[in-house]
Every structure is written in structure tokens, then in C-alpha cells.
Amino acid sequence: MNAALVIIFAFLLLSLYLGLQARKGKDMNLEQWTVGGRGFGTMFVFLLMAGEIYTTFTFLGGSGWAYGKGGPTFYIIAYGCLAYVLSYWMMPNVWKYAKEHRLMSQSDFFARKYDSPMLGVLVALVGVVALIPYLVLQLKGLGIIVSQASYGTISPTAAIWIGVLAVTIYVMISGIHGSAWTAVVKDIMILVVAVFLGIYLPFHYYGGIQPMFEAVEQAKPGFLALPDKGMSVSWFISTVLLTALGFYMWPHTFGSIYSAKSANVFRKNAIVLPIYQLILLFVFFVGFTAILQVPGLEGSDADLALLKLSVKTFDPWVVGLIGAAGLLTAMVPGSMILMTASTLLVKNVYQVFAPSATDEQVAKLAKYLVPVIALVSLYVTFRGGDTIVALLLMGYSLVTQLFPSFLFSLWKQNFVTKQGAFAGILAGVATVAYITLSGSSVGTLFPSLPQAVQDLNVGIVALIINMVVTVVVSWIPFHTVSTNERKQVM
């Protein structure tokens, strides 16, 4: 057994220990299990939110895109900063409303705002469908990281099974508390590893960051700029907009809002997190460094750039620390996704059709559903072949379809009806599903349109259709009054 493998397993056991210890002294009812009793301070909420940035996507997708795509990679820096700016104003309102009405999931928010349990069911199903590829992303990344960092001693399949088993155990026992404490170790590790690699590797191979970019530009002219077609300027802008609007629409991210103890927590985080996101630049530097040092990685193999370069450069014990950090980047968001998906299905789908179920029964069923969702995700993981970034973008296209109805719900005079919200979400999701499953793009569907329009991210197209349908259906006179009118009458 090499040193790298020992270190990776040591951190795996540490994360499992922290996850199990986190439940001590707490009565794990549904509120404690899902939103931490609404008692998390600035630091814990910061770490849970930062989990959205620093996932396996950080290690593999970010460096992989820098290696394989070049200039378009920088969209990753832009969208998070925009999302945090929006959160300064939006998230405190969400938290206040959730605390007032004792909400526990994203679907609760929509169902309560629009006075429609069936809308809550739709939001829950959309959320779960989007979360599955996101969880698959984490599991694929976990398998790649552990297999590469252990020098092939452990296969990706075995690594994924071990990681899922550990996460499932501590999620069932400790819920969000386990995720929060594991996130502490994860963020310290990823911060140290990313900065170290991003500085050391360019200097080691090129003598600095500027010489690295010069060498890449000389070897691949124009690679660091946006291309004229495909991932062009219009693609970049539409993708940044899509992902910024969808950032907090992920059910596990939205749900973590409820765990804060005050609204001011989000304002503090909105100030710090954009700066924290700049750490991603160091990950990009690793990918750019690898272009000339580990050439020949094509397609999804580009996701191996960081690990291949690390194995080539460092001793096994250093590779072990890098692998351990990567392992934690999969486990923390993976645990949040498992917990959120099970809560959505039980509380916002099952309980709607079985209203007599008690809170205790709902909590117990949610915990029992965790391993079921884990097994479904494992099945998809072992059958799928998409690259990591492609999986993430597909999920973003789906969850962003919730944004128009969410935004309208924050208005004091919301003209959107529950029928309009339902129809808009359904239309947007159907558009994303059709284009994704058929492998189409705006360009293939409408080849006569200008190139800038052809290059638009398909999620934006679906979002426009969503908004049009939402507004039009809301104007149709149904035999019911709108949510705001109903409240005024009452």
C-alpha cells in the first residue's frame, strides 16, 4: 500500500468520524436533520455555500476545461460573482419568509408562495431530476480522483462504492450537521492545495505564470481567447447569465439558506465569497500548465489533467494529500444532494399524496430514502459517459427554469398565478429535455439564424420560453384568483 492511498483513506475515515460526531447532543428530527435547527452562523453557512464552488468540478472540470477549451473556461469565474451580488438582496428575504412559515425545502417555498401543493410537487421533481446528474458528477469525480491518486491501486468503481457508502452512513445519521463539519476540513484542504498547485506548477515548468501563458499561446495560437463560433462571446454571456440565475436554484443550495440563524449572514457572505471564488484561477493555471506537459488528453480525459500532472511532478505523499482534498470535494456536496433529494421526494411529493403522515414518519422515510437515491445515482454513474462540465451545465439548464417563478414570487404585487408558474416551469423543462436528449442546439435547430444566436446556451432559450408561457398563462382568466388577491381578501 503506497503513501498516497494511506493518506486518502485517513481523510475518508476522518470525514466519516466528523459526520457521525456531528449529531451528538441533538434530537435529529426533520428540522435538525435538514436545516440544522436554523442555527448555523456565518462561518458554517459560508462553508456550505462555498461547497457550491469547490466540488469535484473545481479539481477536474475547471482544470479540464482550461486544458481542453482554453478561453471559454473563464465563464466559471464570472457567474459565481454575479450570483453572490444577487444574493445580497434576495437571500435575506427568502430566509425571513422561510423562518416565518417554518419551511424546510425549496419546494416548500414555491408551494407556500403560490398556495399550490402541486406546484411544490413539480418543483421537487425538477429539483431531483437536476440533482441526479449533479450527484453523478461528484461520483465520477470521486472515482477519477481516488483511482489516479492511488496510482491505479483502487479502481474508479471501487472508489465510488466506498465513498458512497461513507457518505450515505453519515447523512442518514447526522444530516446537514455532518455535511457542515466535513466542509470545514474540505475547505481548508482545497484552499491550500489549489493555491499551492496553481503557483508551484507554472513556476516549476515555465518559470512563472506569464511565461506559461506565452508558451501556450505560441503552441496553440488563439487558444486562450473566445472562438468566433461555438463557445463564442454570445455563448459566454448566455452561459454566465444562465448559471448565475440558476446558482441558488439548486435545491441543496436553496435549502442551506434556511440553516442560517439570521438574515445578516447572507450579506456578510455576499461580500466575501466573490473574492474567495478567485481561488479558481489557480485551478485554471494547473490546467493551462498541463497542456504542454501532459499532452494528448482528449474528450472526457481532459478532466484528468490536474491529476496526471500531479502524479508526474510530486512524490506519492503529496499526491495523497491532493487526492484527499479531491475526495472531500466530492463527499460534501454529495452528502447535501442526497439529503436534499430524499427530503424533497418525501416531504414535497409523498406527503402531498399522504397528508396523514406525521412529521416523525416523514423524517424516518427521508432517511431511509437516502441509500435508495444513492443506488440510483450509482447506476447512472456507471452507465453515463458525459464529461463533468457537460453534466453540470445540463443540471443548471433544468434548475434555472425555476428562477422566473421564484423572482416573481418576491414581488410585492405578484401577478403570476400558480397556473402560470406551473406552465412556465413545465415548458422550460420540456425544452431543455428535448434539446438535451436529441443532442440538438440552437444552431442545428435554426441554422439560418445569425451565428451569435446559434451559439446561445440552450438553457437561456428554454428560460425565454418559460417566461413567455408564465406571463401568457397568468393572464388567462381562470376561475380562481391570484395568490396576492387571495391574501388581500383574507
Contents of the next structure:
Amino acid sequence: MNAALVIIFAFLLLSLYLGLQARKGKDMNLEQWTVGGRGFGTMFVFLLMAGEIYTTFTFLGGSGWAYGKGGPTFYIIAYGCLAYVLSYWMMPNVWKYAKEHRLMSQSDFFARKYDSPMLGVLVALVGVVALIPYLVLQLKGLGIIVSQASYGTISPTAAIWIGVLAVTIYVMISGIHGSAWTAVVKDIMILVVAVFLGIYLPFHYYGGIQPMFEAVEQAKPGFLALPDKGMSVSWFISTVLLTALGFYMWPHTFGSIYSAKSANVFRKNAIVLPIYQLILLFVFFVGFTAILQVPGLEGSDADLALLKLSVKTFDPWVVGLIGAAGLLTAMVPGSMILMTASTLLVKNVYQVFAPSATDEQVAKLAKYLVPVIALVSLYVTFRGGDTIVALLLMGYSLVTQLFPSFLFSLWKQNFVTKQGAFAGILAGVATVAYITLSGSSVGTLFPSLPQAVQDLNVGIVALIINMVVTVVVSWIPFHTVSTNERKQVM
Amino acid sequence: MKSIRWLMVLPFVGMLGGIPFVNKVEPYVFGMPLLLFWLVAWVIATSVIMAIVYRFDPAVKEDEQT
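Can I get the form predicted together with the partner chain as well, since the one above is the form predicted on its own?
Starting with the chain above, the whole complex follows.
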């Protein structure tokens, strides 16, 4: 057994221990399990929100895309920053409404705002369908990290099973408390590892960061800017906007809003989080360094860039620390996703059709559903497939379809009806499904349009269709009053 | 003073609006390609803008009192 493996397992056990310890002194009812009793301060909410930035998506996908795509990778820095700006305005409103009505999931919010449990069911199902590829990418990343960092001693399959088992245990026992405590260790680890690698590797191989960029530019001219076709300027801007709008539509991120103890928590976070995510720069630097040092990684193998370069450069104990940091970046968001998906399915689907179920039964069922969802994700993971970033972008296209109805629900004069919201989400999701399954782009759908329009992120098409359907259906009289009028009557 | 929140539009317009003009590798600024530097500068500016909004937003005080 090598040193790297010992370190990785030590951190796995530490995260399991912290996850289980987090339960102490708490009566783990559904509210404690899912939203931490609405008592988290700025620090914990910050870490849960930041957990969204530092997942395996950024650790492996960020460096992998820098390695394989170059300039287009920079969209990752831009969209998070703009999402935090939106959060300053949106999150306090959501938090106040959720606290007033004791909401526990994203679906609760939609169901309550539009006074429609069936809309809640639809939102829950869209959320779970989008969360599966997100969980799959965490597991895929986990397998890559542990397998590479253990020098192949542990196969990706075995690594994924071990990781899933650990996460499932502490999610079932501690819920969001376990995720929050593990997030503390994870963020400290990832900060140290990312900054160290991002500075050390360019200096070690090129003598500095600018010399590294110059070497890449010489080998691949124009690689560090956006190309004229494909992932061009219009692709970049549309992707940044689409993902910024979808950022807080992920059910597990939306749910973590409820765990805060005051509305100002989000406003403070909106100041610090944009700067905090600049740590991603160092992850990109690693990917750019790897271009000339570990050449030849094609397609989804680009996700291996960071680890291949680390294994080539460092002693096993350093690789072990890098692997442990990577392991935690998969486990924390993985635990949040598992918990959120099970809560959505039980509270917003099962309970709608079985209204006589008690809160205790619902809480118990939510916990028992965790391993079931984990097994479904394992099945999808082992079927193979796309790169980590491609998986995430597909999930984003789905959850962003919730944004129009969400946005309208915040308006004081909301003219959108529950039928409009339902039809809009359905139309958007159907469009995303068609686009994903057929592999279409705006260019293939409308080949005669100018290049800049052809390069737009295809998720924008689904969003426009969604908006149009939402508005048009809301104008159709269904012998019901609009959401806003209903509220005034009640 | 709620109008201070309109400052939050700046990062969207500034960061994204400038991209067609800075989509170049050279000149390098602080060791980074121009496009990357532009984005990093706007991320830092966004934090400053949000701090200003937080400082003057009356909703912050209202929420502290409730």
C-alpha cells in the first residue's frame, strides 16, 4: 500500500467521522435533516454555497477544459460572479418567503407560490432528472481521482463504490449537518492544494505564469482566446448568462438557502464569493501547464490532466493529499445532491399522492431513499459517456428551465398562472431533451442564420420557448384567476 | 437609496459587453492573456460594487432590526 493511498483513506475516514459527529445533540427530524433547523450562520452558508464552486467539476473539469478547450474555459469564472450578483437580490426574498411558510425544498417554493401541488411535482421531477447527471459527474470524478492518485492500485469502480458508501452513510444519519462539517475540511484542503499546484507547476516547468502562457500561445496560436466559430464570443456570452440564471435553480443550492438564519447572510456572501472563486484561476493554470507536459489526452481523457501532471511531478505523499482534496470535492456536493433528491421525491412527489403520511414517515422514507438514488446514479455512472463539463452543461440546461417561472413568482404583480408555469417548464424541458438526444445546436437547427447566432448556446433556444409558452398559456382563460389575484383574494 | 441596487447591473453590462473588444491573447496584463485579465478585473470590481451596494442598501438595516 503506497503513501498516497494511506492519505486518501485517512481523509475518507475523517470526513465520515465528521459527517457522523455532526448529528450529536440534534433531534434529526426532517427540518433538521434537510435545512439544518434554519440556523446556519454566514460561514456555513458560505461553505455550502461555495461547495457549488469547488466540486469535481472545477477540480478536474476546470483543468481538463483549460487543457482541451483553452479560452472558452474562462466562462467558468464569469458565470459564478454574475450569479452571486443576482443572489443579492433574489435570495433574501426566497429566504423570507420560505421561513414564513416553513418550506423545505425548492418544489415547496413553486407549489406554494403558484398554489399548485402538481407544479411542485413537476419541479421536483425536473430537479431530480437534472441532479442525476450532476451526481454522476461527481462520482465519475471521484473514480478518476482515487484511481489515478493511488497509482492504479484501486480501480475507478472500486473507488466509486467506497465513496458512495461513505456518503450514503453520513447523509442518512446526519443530513445537511454532515455536509456542512465536511465542507469545512474540503474547502481548506482545496484552497491549499489549488493555490499550491497553480503556482508551483507553472514555475517548475516554465519559470512563471506568463512564460507558461507564452509557451502555450507559441505551440497553439489563439488557443487562449475565443475562436471565431463554435465556442465564439456569442457562445461565451450566452453560456455565461444561461448558467448564471441557472446557478441557483439547482435544487440542492436552492435548498441550502433555507438553512440560513438571516437574510443578510446572502448579502454578505455576495461580496466575498466572487473573489473567493478566483481560486479557480489556479486550477486553470494547472490545465494550461499540462498542455505541453502531458500531451495527447483526447476527449474525456482531458479530465485527467491535473492528476497525470501531479503524478508525473510529485512524490506519492503529495499526490495523496491532492487525491484526498479531490475526493472531498466529490463527496460534499454528492451528499447535498443525494439528500436533496430524496427529499424532493418523498416530500414533493410521494406526499402529494399520499397526503395522510405523517412527517415522521416522510422523514424516514427520505432517509431510506438515499441509497436507492445512489444506486441509480452508480448505474448511470458505469454506463460511461461524456466529459465532466458536458454533463454539467446538460444539467444546467434543464434546471434553467425553472428560472422564468421562478422570476415571475418574485414579481409583485405576477400575471403568470399555474397552468402557464407548468406548460412553460414542460416546453423548455422537452426542448432540452430533444436537443440533447438529437445532438442539435442552433447552427444545425437554423443553418442560414449568421454565425454569431448559430454559435449561441442551444439552451437559450429552450429558455426562449419556455418564456413564450409561459406567457401565452397564462393569457388563456382557464376559469381561474392569476396567482397574484388569488393572493389578494385570500 | 434603494436605487443603489442599480449598480448591480454594471457587472453584467461591463463584463460581457467588453468581451468582443478584449478577445485577444496579447498584450499580457499581470502575466495573463488580455481576455483572462478582463474577466478577473471584473470579478474583483464586482466584489467592490457589491460591498458598496451592501453599505448603502436600506434593506440591510431593516433586516438587522427585524
